[in-house]
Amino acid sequence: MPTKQRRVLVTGARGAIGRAASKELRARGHFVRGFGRNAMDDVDEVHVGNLADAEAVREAVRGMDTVVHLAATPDDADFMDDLLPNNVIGSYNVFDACRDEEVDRLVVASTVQVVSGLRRSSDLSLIRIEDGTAVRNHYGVTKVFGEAMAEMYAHRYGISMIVVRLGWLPREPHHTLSISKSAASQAIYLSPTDAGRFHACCVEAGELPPVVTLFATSRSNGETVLDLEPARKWLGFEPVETWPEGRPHPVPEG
């Protein structure tokens, strides 16, 4: 059991990472409120709503100690119809609600896609946080926006921010197939078990710098591509699974 039980809002609690995070947080004794467009399981309380609805977001944030913000359009999509309302306006609503409701900590989902161009344009053998970003799609741009928002809100409003550049947790069978065929994808694989443990470590971490940016993956079974040392340093997180351990689907044939 954690030293201090927290009241945690998980946005996108019905998604693959949201389910993993909610399950682990509840197993550790935390109260979990889920927010999303549809009803969801594995949470203590459900708030159904849309990220673009500022009042619905504020109501979901109210009374929470910590917010784990995972809800988003999860891949590249039409900017105006999908990415702008969900990943930009929706994130702004979450950040502003956390400020108004005096949330202690906000865990912000970014993506390893914000560094997708680094190895293509350099001779880096290990990508570190300090290497910056190299974005190659509009989805990545929206996640860099979220990282910049975290920096601003931490220093201007005093909210503890953890930015998580998430590896690839396959949401669909064809994602699992793609990972099975690519050593590079396996190196950034994130299992549900490790995803849940990582987010629990974020919620339970003690005092941190105003903004901490971290990579989150499972253990690589080959070349290590992303530097996990900051996650060890700040959270005490050590991944326990390696591809294909914990994969949510069998590898499809064909």
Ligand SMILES: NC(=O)c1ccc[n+]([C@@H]2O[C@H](COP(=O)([O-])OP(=O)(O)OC[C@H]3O[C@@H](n4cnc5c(N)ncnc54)[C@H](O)[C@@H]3O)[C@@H](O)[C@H]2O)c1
Second form
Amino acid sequence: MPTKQRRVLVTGARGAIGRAASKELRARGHFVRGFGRNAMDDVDEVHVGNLADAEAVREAVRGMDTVVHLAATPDDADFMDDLLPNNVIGSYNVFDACRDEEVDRLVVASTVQVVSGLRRSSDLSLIRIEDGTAVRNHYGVTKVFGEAMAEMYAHRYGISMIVVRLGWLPREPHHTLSISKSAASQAIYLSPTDAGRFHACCVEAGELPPVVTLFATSRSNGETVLDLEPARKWLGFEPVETWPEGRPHPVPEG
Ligand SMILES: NC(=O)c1ccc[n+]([C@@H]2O[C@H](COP(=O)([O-])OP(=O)(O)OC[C@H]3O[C@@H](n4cnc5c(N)ncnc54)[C@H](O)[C@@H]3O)[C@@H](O)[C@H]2O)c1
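Having gone through the form predicted alone, I am curious about the other one (the form predicted together with the ligand); can you provide its structure?
After this comes the whole thing, all chains and molecules, with the earlier chain placed first.
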């Protein structure tokens, strides 16, 4: 049976993961509106604006069934200048607009960095969602804030929330180089193809518990470090690529 076509807002649609998600969603026949600071290609409709502008966010959310919220400062940065406006206030604006505009589902981009402290511990060979979080930087703290907001908005306002702790999709050639040198990084690699397929599964999944929290990576190159079973169970998501398959840049010399 064909999947129902959804109207999807992708925030950060110009970014590394946003491009992959938008491309796959459109290929599957969904309508994609992109939101970001700069115009982007490969979406059906463009809304240029800043997450800190509550009215611009509300206009972008209006009329959408599902929001895939990816726009953020995607790594550690100055808290007051970058993380607070983009990841805290910006996320607050997205959550609030989703409530007011009666969005059915919000996909919230968290990160494997919320379990950095667990990954460094030699006691755990497989990290599960129920192992909790162990944050080691301000960026991770802002992502735990997003996870807590998802919990609260799901239970208080009835929005279906999918919180995804995303693996490492290299944005820059130097990320690709770092991954190429580290087996631990290769184990949490997320290819653009798998990222696109994952977000399509989030949009197309039927009824779910109020909040589901998942890890999303490509297939591990060896030892599994993050438990992919929740993504399989709730979304039917199975990664198809393993590092270096699908990497967005060649491995630079260095
Ligand atoms: N790439 C990864 O390895 C990775 C891993 C874990 C989590 N994530 C998360 O996934 C999401 C997407 O990451 P990415 O790698 O695609 O990052 P990216 O930097 O490539 O894309 C982010 C996009 O968001 C936009 N943006 C940022 N702040 C904005 C604001 N205030 N208003 C409007 N637009 C704004 C940027 O202009 C950019 O186009 C982020 O939430 C990030 O924290 C990424």
